[in-house]
Amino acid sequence: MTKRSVQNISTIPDEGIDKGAQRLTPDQVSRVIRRHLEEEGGARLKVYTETCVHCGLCSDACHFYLSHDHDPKFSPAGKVKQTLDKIIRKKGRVSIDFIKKTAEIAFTECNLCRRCVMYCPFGIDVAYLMLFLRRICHKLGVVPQYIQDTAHSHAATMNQMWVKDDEWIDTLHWQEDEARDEIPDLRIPLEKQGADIFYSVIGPEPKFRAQMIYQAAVIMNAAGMDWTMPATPGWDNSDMCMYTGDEEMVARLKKVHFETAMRLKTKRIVMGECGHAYRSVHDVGNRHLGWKMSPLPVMHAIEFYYELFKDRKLKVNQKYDAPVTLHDPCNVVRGGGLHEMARYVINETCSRFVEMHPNREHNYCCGAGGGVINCGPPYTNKRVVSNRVKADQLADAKARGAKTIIAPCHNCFGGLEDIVKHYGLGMEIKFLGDVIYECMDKE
């Protein structure tokens, strides 16, 4: 049974927002906003902001709105009306306090999940409008401290977690040694030229979840794949700059990532289980570089696992026994259409599958994506309380027998952990790779 109360959450102190705002003047605010509207606010912005008739059909699509007892200020249209509508109507002449509130709404009250787009009769993309606001906040220097620190780490080290070059290589050697205790001839090939697969991960894997690199190496070995990982920057495919509005840094990150894969003359990029990184590499990064398409094919882990099982390159010794349910991550399902592939892999590896309702592209967001979880501990309680509807969805799946949640995305995994703990759901959470590793034939 989930907790039904909704806390009255006031504005949360945040050093990045508060100190950034202290450095601003009203003239600077209006000047920066007007310039941004002129330089980057084209036809798309005009159509979206002028087309909305505030019909409210987007409201029931939003987990913030549903979890806050249908408070209209949390509806997608309501969030735009409180922020961007006023900015455009006043031509940037808004107060510094208004910018602070705008930053909190844009960064912590919208996961950019795009569920509302599917229910808008005009197809208005509220995620684009919130990103437009985040871009304004970035230019004004008013960004939540935790996610801005992560963007700084990207800029300084080309990875999310300030992992030094030697620490990255040491981690790969460490995981190789660990895996060789189980499989003596296993290798994690570094800097191999001409391999079929360039395997890339996100910064938290070597920092906090190194076992996922271990598992990937075992899967690659068992499937007989020709693969490699780089010994240089470019290994991290994550991209919090995409969510802070720092589009220039987005281009730098993707350029390093693509160029590293091309330097090794690999044929395709296979990514670990991360939704926002898939969105960044597969869709956003190449466009910020001015490229029509990525320079080589990009494949999410779900697609890769699907290929391995479809081609019978992996065998299952015994299926995962506990009943499982699947969380469909926004960026790889609503944004990438990989829902049926995920279900194919689950049916290959699990003995019983319980669908969440709603599911596939209609699934509710985990509440952590879109950079919201990366805004840090100040907003953890707000984030979890604002996704009571997800807790209800999980509780329903549990009532129908599900014991394990499969979440093939890092941010989803973290967000669901917080929800399960806060609402006392008592469910286990696993990555798809965890399940495959447990049940596969490793020889």
Partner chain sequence: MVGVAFTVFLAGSFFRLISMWRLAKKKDGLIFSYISIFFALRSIVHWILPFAGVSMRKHPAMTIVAFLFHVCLFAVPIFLSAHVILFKESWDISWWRLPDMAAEIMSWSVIGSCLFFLGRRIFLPEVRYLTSLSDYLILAAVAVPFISGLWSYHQWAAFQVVMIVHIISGEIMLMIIPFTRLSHMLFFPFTRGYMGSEFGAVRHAKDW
Second form
Amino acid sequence: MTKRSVQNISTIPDEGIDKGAQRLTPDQVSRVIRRHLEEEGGARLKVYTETCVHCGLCSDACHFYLSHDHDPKFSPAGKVKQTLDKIIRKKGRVSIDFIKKTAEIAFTECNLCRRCVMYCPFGIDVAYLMLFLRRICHKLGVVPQYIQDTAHSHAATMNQMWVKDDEWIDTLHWQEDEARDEIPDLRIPLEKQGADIFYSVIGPEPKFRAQMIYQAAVIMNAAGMDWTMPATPGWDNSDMCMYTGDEEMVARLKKVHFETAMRLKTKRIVMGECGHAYRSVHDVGNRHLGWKMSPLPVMHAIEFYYELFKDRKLKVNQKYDAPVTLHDPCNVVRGGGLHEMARYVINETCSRFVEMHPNREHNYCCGAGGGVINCGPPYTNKRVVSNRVKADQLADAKARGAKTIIAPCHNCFGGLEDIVKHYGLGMEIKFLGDVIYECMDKE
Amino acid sequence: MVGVAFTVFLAGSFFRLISMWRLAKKKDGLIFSYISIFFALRSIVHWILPFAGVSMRKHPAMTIVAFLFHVCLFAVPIFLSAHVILFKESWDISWWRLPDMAAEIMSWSVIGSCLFFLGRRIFLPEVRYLTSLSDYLILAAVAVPFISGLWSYHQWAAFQVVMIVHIISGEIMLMIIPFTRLSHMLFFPFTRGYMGSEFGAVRHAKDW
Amino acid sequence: MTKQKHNFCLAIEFFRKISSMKQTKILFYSVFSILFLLVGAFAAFSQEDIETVNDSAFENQTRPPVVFFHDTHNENAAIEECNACHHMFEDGKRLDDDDSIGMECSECHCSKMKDSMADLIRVYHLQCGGCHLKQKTGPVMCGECHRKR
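Starting from the form predicted alone, produce the coordinates for the form predicted together with its partner chain.
What follows is the entire complex, opening with the chain shown before.
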């Protein structure tokens, strides 16, 4: 039964994959893959694929595996076996259908959350291997349509959501106007030279969640921070190209982002509540530009809020009363170690906190990250069905009293929304900023 | 024969490590920038202590068997009194010897562990799915020297022939270490250490 | 009595020869085991005929003592000189006209402070096994000499 249902989800039509595959010839496939293996397949690829002893211990790490009734096809090593192992063994001489299948597995059956790295005794980085496959797909032009569209947007506009330059400035003015109704002297300082903080957000904030910029401005204002945002491209810290395998674009995007912060002579970058952007700015993009760490200090919102509360820059009027639970996003917890800071902020702002289990580095992925939610509507059902284990985990927290889920990451927020809705959990989801905004002293 | 086996093992291991080092220098230069001895050791220590990590606590049977297996797998061939005496005879060097009784129990442990691993490969779907012929062969390559060793020790039927099997299978096992998945013995400190460094120094998180 | 002993050895030699043929191997071992039991029982009554290699320095024996028929061995191996095995050294030189009959190997080979049991074991193994290897005859595997009873 399970097998059949899996088969059904596995043949999801996707314009990007299908049209891309139509343009390929088998000869092209093997030529591109062989060249890729030769050029970019290094010691990590070799060691990871050659030392895995197929012990299966990684399985328990993966929410796909756990949610699909322990179907071994969804275990981390199982996904590598179906795709990369064959590609390497056949030296790239694989069929076009095989590439389509590989693209689906690499793009929609792995969130690159790296939980399995903590369950593999050797520390084999399956996320790296999946990204290696995604880059092959990128080079072959077989990428799910929706995420490829965001990558195109990155290339054309330097932001993820086709936001035009004037629209960006307009949005900021609009949010400033709105906020001034509440706090008359509030400003969203544009292009301020030498400010302490360069505040950057992801493309979807001005596009869909403009109130988050409003809230950030209120927090900055109340804390008396010296901050600014740019009026030029470079304001977007997000990076879907990191997930499509378009590494050249990763470098371009981060270059513009860092250079904009430096053009304004700011001292540090503070980012909104986004996990993958943090991964890109703090961990990945800097490497593509030849920086060991980011060229100027980078802070995720969690870290920034922590600093504000630690330094007593923000005061809380009344603590958030509904019991909250915290979802630890992979990119800021396994990828940034910010879990204790998040708990500190929650402790400062909420009266009741319920841990979900597992938590911190061992938290289950939201199922949306790693670009999976960005692969769009064709995969929504699969994504939600593939994370039943998250629903169980949330239901358990709910049973112990939690009413609100705090998800300090855009992708997690979106992914959890879908899960809460699909499984009828009836829980509210909030960003950390939402909670702070609600209960802070705004004067 | 033994000389050949040791040479292949040592030279092969050396060759694999050096060529991987060079490949890493050429293609994965970042490893050298991000490796941090402290965090590498922190991770390795957590993974060579039984039950130090969540994964190990989740699979207590596997953890106990895996540790027992690896300890015995190393200790028996090196400290078995018959082997030490052979080294003494050939090269006039000797070291501490295991009491025969202990060596016997440990050898049975290795065989038992191999059966446990075989059982996992056959009965656990997630392991069976990953298993191919080579995995069974490697398991056999490890088990045969111990089975034949015990056989010869007890001088069961045809032990002279089994002794030959013991010697040859032992040498085969030694020689294939660098060139098969058994090379995890060589690469474990590097893969774990690299991941430990990335998790510790860059990502400020645990990896166990 | 010596003749009996001799015949027994010839029997062993005979069976060893057959043992190289695979089909008869199992047969051989069953016959051999029965024979062994018989000999064991027999040995209880004629202790002085069967000799084992013994050295008082081996206090805790971890392997069965080596069965060694002195006269038969020397007859088969055509060893005339006693000091072929019972050698005597002086200042690192082997003396052709002296021997060490009546002495235990450990009297020389385990006499120095640094000598360990492993050293004594080593010289025994080299003395017997070394010659067997050189002559390309005689047992060399552990269990061939250290037979379990």
